[in-house]
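Taking the form predicted on its own, here's one chain by itself in structure tokens.
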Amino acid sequence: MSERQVVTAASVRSRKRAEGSEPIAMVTAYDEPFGRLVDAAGVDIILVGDSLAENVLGHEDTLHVGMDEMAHHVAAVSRARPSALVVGDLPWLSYHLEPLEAVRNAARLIRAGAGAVKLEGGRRRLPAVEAILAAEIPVMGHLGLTPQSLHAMGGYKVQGRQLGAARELLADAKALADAGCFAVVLEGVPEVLAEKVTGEIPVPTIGIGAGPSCDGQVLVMHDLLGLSRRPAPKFVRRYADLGELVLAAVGRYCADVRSGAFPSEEETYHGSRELAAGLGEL
């Protein structure tokens, strides 16, 4: 069996379904074990998302994670040496203030092991996008329901339902593609709008709650594996219920410890008779 080809931002850029490319599979991971496993499963892109805040660190939203945490977890995933492209999320306020700061923060994620960065927002974020791209760092865009804009949007609501808002999102997508983004995530938008955007821009769209017309799909690993504490959004398909498996396994372990069934003779290191005799004389 031949070695898997390394996925790069440049190789992702050309993967449009309309031109015959296979859909892109992207999933989140936040540490080395899951980075290794999802890569072995064949994903194209591993997103070290700021969803780390909710799924690993126990926060209520993505606004409570910063550059230190993101760099730490990008490095952990990168230690799996995946063939998949590792994309690091730029967290809230890491690219909003000035382009130079955005470049420095993007560079931290690249030094930690990412092959590209992702940031949220459209035309208003072009100065940051252009500055990061000028530093030769690939950028993935993110439009629609952008979790870092939670308060401005009034909650986690589907975006682009009205024609005016849809027109603005389409213009944002074109601007990001024109600026040089190699792909654009579309989150929480009507399928018809995602289909329109996908057909209008030359780089791949990756959907999450955006229907089947995108050039790829992304899900949060904890959602698809049944590890999330929150109710699964409508767009999530759960492929396993590892939460129940963990509960059952740890429950059996606790019962075995309390009953004395663990550890068994086979799970115990034994000393020689001479050692036992010598210890008895101490």
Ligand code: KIV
Second form
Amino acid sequence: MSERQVVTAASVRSRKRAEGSEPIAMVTAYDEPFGRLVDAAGVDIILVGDSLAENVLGHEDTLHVGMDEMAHHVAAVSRARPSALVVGDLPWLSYHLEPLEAVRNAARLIRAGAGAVKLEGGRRRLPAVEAILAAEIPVMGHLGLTPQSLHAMGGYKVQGRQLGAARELLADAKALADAGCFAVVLEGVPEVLAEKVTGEIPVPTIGIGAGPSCDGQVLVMHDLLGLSRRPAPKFVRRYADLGELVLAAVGRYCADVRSGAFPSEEETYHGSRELAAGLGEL
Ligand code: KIV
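If the one shown is the form predicted on its own, what is the structure of the form predicted in complex with the named molecule?
Let's see the whole complex now, leading with the same chain.
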């Protein structure tokens, strides 16, 4: 089997569909086993998203993870040594206060093994974006329904439905691309707006709940595999029901333990007759 080419922020940047490229496939992962599996399955980008908070750590929203957790999980995924680009998500408040702090936090994710960082927001976040880029760290933008703005948005709502808001989002996307972001995630926006943004900016857009016109797609792995505890949003396609598989497998294991069917002879280490005799005399 031929070795996969290593995916870099620079190689992602060149993948506009309009120029003949295939759509980019991105998925989240939060640990080594799933980092290894999604890489072997052929994804281009593994996002260690701050959705870690909900999908792995049991929090209600993404506002509850900080830099320590994000660096810990970026390091775990990176130990899979994937060919896919690992993007580390900067958590809420890690890049909002001072550009210098944003650079230090981005550098932590790079030292943990990421090849790029992602952050939410448009023109308001340009000082952070520019400072991180000036430290030679590739940045992926994220616009639209940005979960870290949950309270400011008044809930998880599709963004850019009105012309004024759509105009602002387009201006944000252009500003991020002009600043040097290598790609921009568009989350929870009407398809026509995603199509417009995709046509107007020179770097790839990666959609989640943004329709088929983007240069790539991203899904949260726990939604795609049926591991989430919440009902999946309309834009999710569930490719497997691992939750059901886990219930059935662990249920069978419990039944076998309780009935004595596990472990069997073949699953047991046997000692010599001498050892058994010696133990009898102890
Ligand atoms: O954290 C995350 O999973 C994300 C995706 C929804 C893009 O940011």
